[in-house]
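One chain follows as structure tokens, the form predicted alone.
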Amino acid sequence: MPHPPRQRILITGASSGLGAGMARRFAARGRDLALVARRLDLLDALRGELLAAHPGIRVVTAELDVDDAAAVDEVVPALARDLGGLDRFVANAGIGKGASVGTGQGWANRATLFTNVLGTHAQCEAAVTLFREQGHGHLVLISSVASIRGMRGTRTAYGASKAALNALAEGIRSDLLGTGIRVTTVLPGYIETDLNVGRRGPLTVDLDTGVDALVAAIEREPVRAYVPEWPWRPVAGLLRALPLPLVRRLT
């Protein structure tokens, strides 16, 4: 079934990387944007850039740390009021700190788990509350191919946090079946962003290619999408089937 156009879009973690890239692509499509991140100076610079390039759109910004659930509950409805409602919420904010478990850097693993799981949960609570009130909306959770299997080293906590998002998204989707609210989980592969420095594999794509594929997937509103589709959908299937020693070598 065709879905309604999503004119008003909120993106978290929008000050750089995939978030800023998505903002630029959606702005080019004439969408109105609410952009949040911890670095308000970068957001405001991005807002100026987008309005200069696309003067017909609306762009509102706010400083937000998604670790602060109370702030999320306050900022999201305020931005929705500024835009007259929200049609799509992209839960993109996250971090990629981490180290092998038991190597003295548990703080980094805890930070990643806290932000990526509890921070995303806070975003989902605020977004779905709003969508339930409206009776429609599109919730997008940015997961990762790293969520498919347990991975070693710096990816252990990160992959676990993204696996939690897959289950969170599916639970929300199950709860909302038959309503006007859609839920999409996006699993990017290796894309050149600051988040994955030191984790990039041989299949890494540049940021522009990755963002183009990401936005195209979000616009289709599937239940689950791999980005870019090739090679990450077949790679995902392979990862599920391989024995752990081989997964360890490949990742």
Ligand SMILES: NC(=O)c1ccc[n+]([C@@H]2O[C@H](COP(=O)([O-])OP(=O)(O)OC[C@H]3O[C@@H](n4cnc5c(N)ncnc54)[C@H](OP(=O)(O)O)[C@@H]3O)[C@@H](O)[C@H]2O)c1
The other form holds:
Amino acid sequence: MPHPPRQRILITGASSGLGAGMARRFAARGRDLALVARRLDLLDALRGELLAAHPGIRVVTAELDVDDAAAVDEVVPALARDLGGLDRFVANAGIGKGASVGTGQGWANRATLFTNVLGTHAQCEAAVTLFREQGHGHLVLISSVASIRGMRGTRTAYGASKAALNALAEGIRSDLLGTGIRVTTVLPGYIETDLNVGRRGPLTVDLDTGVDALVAAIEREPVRAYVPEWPWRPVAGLLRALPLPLVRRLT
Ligand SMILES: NC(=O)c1ccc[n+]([C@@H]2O[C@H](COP(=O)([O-])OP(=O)(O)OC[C@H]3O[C@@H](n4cnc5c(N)ncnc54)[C@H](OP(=O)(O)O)[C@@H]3O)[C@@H](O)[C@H]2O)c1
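Follow the form predicted alone with the form predicted together with this ligand, if you could.
The complete assembly is shown below, putting the previous chain first.
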């Protein structure tokens, strides 16, 4: 079913990388934005840039640590009030720390699991509460192709955290089938950002290419999107089918 443009969009993790890139693309499409992250100075600089380039839009910002569920419950409705409601919520904030399990870096794996799973869960609670009250909305969870199979080394906890998001999104979608609320799971491949400095694979695309594909996918509002679709949809299919020793060599 066609849907009206999502005018009022909240993006978490908007201070850098994909979040800031999405903010720039949606602003260019005339959308109103609520931008959150921990680094408020970066958000406010981005706000200034966006309003200078697109004076007709509204941009509100707030400092938010998604690890703090009580703060998420407070900040999300406050920003929604500022914009007069929310039409789309992009749960994008995430980290990619980690090391092989059992090598003394449990703290890094725990941090990744905490922010990516519990932080995103907190965002979903706040967003879906609002969407249920409104009767409509588009929830977008930024997962990863690293969720498709168990990954070694730095990506073990990260991949596990993103696999949890896939199940979280599907459960929410199942609850909301037949309502005016849609849920999209996005699985980006490798896109150049601060998250993956020093560990980019051969299929990595630059930030502009990745963000263009990301925003195009979100606007289509599918159940699941790979970003960029080529080569990641077929690669994802291959990864699902391959035996673990081959997956290990490829990832
Ligand atoms: N780049 C890729 O290839 C790729 C691939 C698959 C999935 N992803 C996912 O895409 C999302 C964005 O990552 P990115 O690549 O754009 O990396 P990035 O440039 O490092 O951006 C991560 C964003 O998340 C925010 N963030 C981290 N922890 C947070 C917290 N506790 N509370 C609030 N905000 C927090 C950061 O803001 P502050 O530090 O200011 O809080 C930052 O804006 C992540 O979920 C990542 O897993 C990326």
